[in-house]
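Form predicted on its own, single chain, as structure tokens, below.
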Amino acid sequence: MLLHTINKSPLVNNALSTCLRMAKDGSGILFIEDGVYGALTGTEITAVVEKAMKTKKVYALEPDVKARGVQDRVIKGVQLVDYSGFVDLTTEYDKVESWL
């Protein structure tokens, strides 16, 4: 299985929608950098991410979430990981695909 990383805000970039079309069930999606805006409640893509969570594991890099001051808006069920957790994810999945 693949771990997909999203580093651009899905509110201004279509990488997330492309990723979701290509990602297979059981894949992981990790929001990093400005990509963490995709893991927030109250946006136009919240429902899309919640739907994806039914068949994919969704993570967000906690230091990036905290740096943007949005830790209280993370979608329930999105797993926050630290840098060590990020490394663990890269070894847990067969490959990493970065969506830019």
Given for the second form:
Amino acid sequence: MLLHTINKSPLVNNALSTCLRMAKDGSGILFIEDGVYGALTGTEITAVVEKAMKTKKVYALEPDVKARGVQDRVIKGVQLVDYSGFVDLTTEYDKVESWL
Amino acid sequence: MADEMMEPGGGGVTKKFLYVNRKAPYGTIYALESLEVVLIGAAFEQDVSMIFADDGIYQLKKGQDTTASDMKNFSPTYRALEMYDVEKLYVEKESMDARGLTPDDLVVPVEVKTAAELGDLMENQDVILSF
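Please could you give me the other form, the form predicted together with its partner chain, since above is the form predicted on its own?
Full assembly next; the chain just shown is listed first.
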């Protein structure tokens, strides 16, 4: 299974929607950098992410979440990871696809 | 062993490389850089596949003419990929439909696959590089 990283805000970049079209059930989605805006409640793509969470594991890089001051609105069930956890994920999944 | 891998055509390890192209050709450098890396991988006799999705499909659009914009038209290079045994070129059906394009609009023969089919293809690779 693949770990997909998303590093651009899904509100302005379609990488997440294309990723979700192609990603298999059971794969992982990790939001990093500006991608973390995709892991928040109350946005126009929240519902898309919540739907994806039913079949895929969703993570967000906590240092990037905190840097942007949005730690109070992360979608419930999104697993926050630190840098060390990021490394662990890259070993737990078979491969990483870094969407740009 | 390491020497073999570093030498083009040296008969080292062959891996399945997938290049995912999602950017239009001239606005950013991604498309040209991808093409260069693909050619390098092919020179090392790796098993190369390419996916074109989203605006990446426009990299293959026929009729590109950069003479008036003073940029290099690199679209003919896609036709040379065949000589490097890079023949597995896939375009995403959903992206083609969204842009009103058909394989006849493209400079090279491609195989149209759905997003789900491309997802299977991704799982079946050793290395995935995104551009």
